[in-house]
Every structure is written in C-alpha cells, then in structure tokens.
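One chain comes next, on its own, written out as structure tokens in the form predicted alone.
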Amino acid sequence: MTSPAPVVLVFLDPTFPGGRLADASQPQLMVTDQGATRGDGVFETMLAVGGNVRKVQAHLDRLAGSADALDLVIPGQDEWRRAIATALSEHRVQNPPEAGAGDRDELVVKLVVTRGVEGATAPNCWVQVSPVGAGARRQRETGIDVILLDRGYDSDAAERAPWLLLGAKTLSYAVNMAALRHAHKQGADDVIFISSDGRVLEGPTSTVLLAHVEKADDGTSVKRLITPQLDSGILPGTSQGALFTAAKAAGWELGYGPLEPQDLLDADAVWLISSVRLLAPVNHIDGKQVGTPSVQKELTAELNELFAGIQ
C-alpha cells in the first residue's frame, strides 16, 4: 500500500499575516460547511516549478472574478500571495526536492474558498500544496484519446442565464467528474464538451486548442492557433491566454471560434491545455485519428518551448 502524497495546508486568517498552517491529516472543516454540502465555493489550481508559481496573477484575477459571480467576499491578493509563499516554503521544508530536480520539481498549488457554514460572516479560504500526479506527466508525453459529449446547454446560455455560473470556476464539479468517469468507461482519457447547438466548448478541466499549418505564397509556413469563443459559456483559460500571448510574439496567427466538431477532425493538431497537465496532445476523437502524428509532435514541441518561458 502506497503512502498518501504529502499535502500542506495553509488557511488564510487575519490573525496570522502569512496564513495559519494546518495539519492536512486532521479534520479542518465543519461537516456543515456549504462547500461540502452544496459545492458553494470557488477554486483555482496552479503549477509551481522550482518553487515558483506560474501565472499567479492570472489565477488570482480569475479567482476574484469567480468569487464575484457567487457574491463571495474573499481576502485580497496580497494575503493570498503570502499564504501561497508560506505553503510552498513549508512543503519544501517537509519534502526537500532532489538535487538537480529542475523542471521535475513540480507542485500543485490549489486555492480554495467555501461559503462556510450556514450564517457564516466570512468564507473559509485556504491554500493546498501537493505533488503533481504521474498521470498528468504521462498525458503530456503520450497524448490522450477523447470523446465528444453534449453539455446540455446551447452556446448562448451563459449570456441568457448568468446564474448558471458557466464562466466561473466553482466547486460544483460533480458533472465534470461524471463526464470523465463516463469517458473512462468508454476507454477514453478525457472529454470535449459540445453545446446543444453543436459548438465546441471545453474539457471538464481544460481548454481546447487546435492548430492549422499552411504554406504562404513565398513558401514559408503560416501557423494558426485557435480556441473556442470565450463568450460561449466556457471558463477563460489562464494557460490558453498566456500561450496565445507567447505564440503571437513568436509569429503565430490567433483565432477564436466558433468551432464545430468537424473543425477538430480537420485540424493539423488538437490539444487540451490546463495549468498542471499543460499541453496534452489529442490523438483520437471518438476513435478517429486527429491530424498527422509527425506534425502534431513538431507543433507540440514548439508550443511547449513557448509555454516553458511563461511565468
């Protein structure tokens, strides 16, 4: 039996300027906490490499936006940054990285906010740090097979019904996890959601990217990176946004949907991108091969190099 992965918890607490360390092996929340009973809360998941958290500002901004959507008043960003630093420092004290680990020294940094127990005057907020799982690393390297699933909403639902919280990163992930379990039962690794009116949306825990490579009149290659429209009820991806900025600087053209399932099959390469797993190449969609393996491999290597430079 393997031992559980080492986890460090730091609660944001006004009486502890750097956050309050807590024992992750002991109970920390009331069973009546609305985060547990109703999924009423928000979260962010980040990657720390060599002790440095990537895209921390983008994640803090998105956390604040999700909290606003749920009418949650959360601590300021400086408090979150101090608690993150405390949690990372404590994890490295308890679990020193191997000498020369470099880019292999990866940790998951999760920020969590719950509404607290019924009638609470302030939310529960904490930072959780743990190692990156082997599965995420493996999928970066070998790629994934996905299936398309109907999300049950049309692409205008977010604008028409903001109370559905489609663009917020909430703790209500039961549907997303059910979709992944369904995919696993079908022999697939992941899912790409499709709206009821046939638009490509996102993965349960990721953003969809696709690429086309064409030859210009002068013989040079024109590379275009495309993602679904951000106003279609999907979570704005911090990794997608950062990669688009880096790709544009490197000469890539950029595009935003609308996309249909056939666009995925017609692409030269497709990826699911997220903060911890990073770029996971999509090998098959509903059993059909995507793109050309050699082109996919070349483009993945180029985008990974661009992504590695993002802080």
Second form
Number of protein chains: 2
Amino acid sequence: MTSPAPVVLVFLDPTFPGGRLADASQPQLMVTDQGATRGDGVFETMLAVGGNVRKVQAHLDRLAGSADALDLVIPGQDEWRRAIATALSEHRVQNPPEAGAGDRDELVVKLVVTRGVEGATAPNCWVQVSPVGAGARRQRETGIDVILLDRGYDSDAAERAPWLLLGAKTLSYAVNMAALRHAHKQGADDVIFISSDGRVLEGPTSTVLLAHVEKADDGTSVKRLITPQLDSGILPGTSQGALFTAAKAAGWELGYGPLEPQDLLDADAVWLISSVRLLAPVNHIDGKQVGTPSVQKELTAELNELFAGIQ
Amino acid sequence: MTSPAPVVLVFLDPTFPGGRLADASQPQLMVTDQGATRGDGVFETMLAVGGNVRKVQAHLDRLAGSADALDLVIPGQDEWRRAIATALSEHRVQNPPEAGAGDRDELVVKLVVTRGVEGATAPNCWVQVSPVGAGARRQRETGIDVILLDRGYDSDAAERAPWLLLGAKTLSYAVNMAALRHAHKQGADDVIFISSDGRVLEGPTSTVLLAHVEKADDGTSVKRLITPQLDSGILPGTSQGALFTAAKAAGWELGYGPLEPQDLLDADAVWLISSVRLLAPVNHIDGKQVGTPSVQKELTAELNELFAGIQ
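Could you drop in the structure for the form predicted in complex with another copy of the chain? We only have the form predicted alone so far.
Expanding to the full complex; the earlier chain stays at the top.
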C-alpha cells in the first residue's frame, strides 16, 4: 500500500468564518453519517492552477443545483469560497510549490456535502485539497481507450422521473465506479454510457465531446464542436460549458445532440472532458480507431490552448 | 435536534479476533473513505430479537454476493459472526433489557463494507447496533400508503448490464432516499418502484408481496403469496425468502411475477416486507384502497405468526 497523498481538510462551520481546519490523516466522519451509510450527499471536483480554482462559480452553481435536487440546504457560496481559500492557503503552507512550477502547480479541490447523521439539522460540508494523480496527467497526453456501456435509463427518464437525480452530482457513485472497473478488466481506460434507447450520454466522471472539421469551397475550414444534449439525463459539464464559450469566441461552430454511437466513430476527434483530467483524447472505442490521429492531435492542442485561458 | 440513539460500533480487524470496539459517538471514518466520497460499498440491515439475529446466514450470503458484484474481498462469515456477537453483547452491557421485554427486545444490526481510502489494500468493515425506530414499529400496526414511481430501468437491464449493480445492496442509496422524500411530500409513506416497461419491482428498502385468497368448491380456501420475479433487477429479499419457505410449509401456494400495477390493486392484500419493519400492510396505492381491510388484517396476522417462527 502506497501511503496516501497528503490531504488538507477544512469543514464549513458557522463558528469558524473561514472554515475549520481538521487533520485529514485522522478519522473526522461519524460512521452513521448518511453520506457514508447511503451515499446521501453531493459533491464537486475542481482544479486549482497556481492557487486559483478554475470555473469556481460554475462549480458552486452546480453544487447548489445538486443540493437542491436532494433537498439539502447548504451554506452560501461566500462561505464555500472562504473555506476553499483557507484550504488552498494551508496546502501551500504545508507544501510550498517549487519555484517556477507554473501550470504544473495543480491541485484537486473537492467540495463534499453529506446529509450528516440521522436527525442532523444541517448537512456536513467540507473542502479537501490534494495533489493531481499521475494517471490523470498521463491520460491528457496519451489519450484513452473507451468502451460503450448501457446506462440502463432511456433518454427521457430524467424528464419524467426527477427522483432519479440524473442531473445531480450525488455521492452515490457505485455504478460509475463499477462501470470503470468493468472497462479496466477489458483493458480499456474509460467508459461512454449509452442510454437504453441508443443515445450517447456521458462518461462516468466526464462529458463527451466530438469535433468535425469541414473544408469549405474557398479552402477555409469550418470546425464544429458537439456534445450530447442536456435533457437526455446527463450532468451539465462545467468544463464542456466553459470550453464551448471559449471555442465559440474563437470561431468554432457548436452543436448539441442527440448523438448515436456511430456519430462518435464518424467524428474527426472525440474527447472525454472533466475538471481535473481536462481533455482526454479518445483513441479507440470498443477497439475501433476514432478519427484521424493527426487531426485529433491538432484539434486537441487547439482546444487545450483555449481551455488554458479559462479562469 | 433529538440526541441520536446510542450506537454500538465494532470494526472487523484482523488483530482483534472478536472485532474491535470503537466509540460510535466519535468520528471513526476518514473523510477520504470511498464509502463516503462515492457510496462505494455494500451493506445489510438485520433485526435481532432477544439477542438473536434473524436470518443471519441469508444476510451474510447476500452481503458476500453484493461484495462480489463490487469486486470487494471481504472477511469470512465467521469473522462477521464474531463481530456481531461482540456488538450485541456490548449493547446488552450498555443497555440491559427490561425484565420480560421478550419480543420487544429488538435491535437493528447493520453490517457495512466500504472500499476504504484510495489505495487501501482491504475494505473497511464494521457492525453497528442501534434501537429500532418508532416509525418502523408503528407502520407494522397501522399499515402504509404508497405511491408508484418509475425506477427508470426496464426489467431486462439487470441481465444485460451487470455494472448497474441492480442485484447488489450498495451504499449508493441516494435515489432510494430521494424517492422516499418524494413520497413523503405527497403525504405517502413509501414507494413501490415500477420498471420503465411497466413491471412491479420493489420498494426503496423493501420487497413487494401480495396475496390472493380463493374459495374452492368444497368450501376450503386456497391462499397464494406472490412476489415479483428476481430477474427483473430487484434485490433478493431475505425476509421474502424466509416467509415464502414458512408459508409453503403452512400450505400456502407461492407465485412469482411478472406483476403489473393492476395486479397490486386486484390483490386481496399487499405488503412491503423488510428485515426491520417486517410486514407493512399497504392500505392505499396512489390514493386507491388496496384489498379488503378485514382480509388484509387476517392475512397479516397469519403471516406475522409464520414470520415470528423464523430464526
């Protein structure tokens, strides 16, 4: 067992305006917390680069939406921002960044809300800061192989059955983790979920993007970035949202599904995008090569550059 | 906030053959435990009556099956049994039962397995013992009103997509809890999930049972106990299984689905059965009265008596 990476932990606590620092190497959670006994809570995972959390407003907004879907009344965004600042600053004290680390000074900032123990009057909320895993960094570079897996739901389920919490980022991720293990057993890195009616949905921890490049008659090229439509029961991707805004400003056309598996195979490039791993180019889907390697490489570089400008 | 009920906590720990007692009133879980951060684990909830856990073998077998579905390698059943005995005996020391309490001496015994912190070589396993809530006892007597809610999955999903973990009792219960909150907001007590193709599935924390009584030509009556078929993606109910065995021995006929919502309304009685609340008679479904009150009462008494004989 490798010793776990150092984690800085800050609980949101009304008696500590900046949050309450706690020792993450010691148990800090009751075994009866409903986050642990029922996966009953919500979370966000963000990336801090050089001490600044990217897209923090989008993440705080999505956290609020998830909490609302679960009838959890959570602290205000200012309180979260102060706790995040406390955690990042404490992490810097404990682990001074190397001089000139620049963009390599990356940290994962996780926000967690649980319903607390049975009968609790307020949820249990914390911020944890830890290093970025080597796997995430590697997959940005090398790309990934994915398999398509049935998510069981049809693409109308989210609309007609809000209790399925399909648009909320809950702590109940056992199925997402099982799907990833299933992929790893087959030698793949990741999964793209398909609805029971054959629509492309999302990855277990990421949003699906694809791109088409079309040469116009005048020799210029039109680039189009496409993602599955939100009302199919997927999580709204904060990275996808930010990248779409940046790509539009840079002259890309944007498109929204419905998408079918064949659309992935017909694309010039496919990515899974998420807040920490960022853009992971998809090399193979169910063993079939995706897109054109040279085009994929070029588009990935262009989108990475656009994404790097996002605050 | 009412002070939480006293909980006795015993961790399974190779260095403590009978399990390691821990103070449940103090934090004992890391915030980075994947049980808390991803609902990544499995559990069982059992009832101990007069110090004896009912159907302990069936629960341990189901726990092993759930763990297997999640690729969790858990301690052997003997180790669980010893930890359960330690927890029950400690609970008795802390809370001596009243003289003559008899069957009222009921305790909830919960077994929990989480994947532990990232990189852990073994899962985190514990037993917790606590009193039975007043609500569960009351609903056995008064019965419950339920609403039907779409579970999103069709009845073939479990067979074709094992990564959905439909037959495993995982810690990822956020949807089950959301469905119950949805019912409570509508003035109902509980939920019966329906598959997207219209089959009766199960309750969020219980198994569905229904009964028919038919008078034969010779004046005798034939009683039939029916439950949805397992391959529709429901959790195998330990209480349903034990009650079916006892009912068969007592001369009942047994039946297995597929069942549709109309079958519930056409039944002479419907129950939700689970290990702690036991048989909860269903009085109304979506506001419609179910069965015949006098028949329901009689059958409930008869099944309760059969169930009381189960070890």
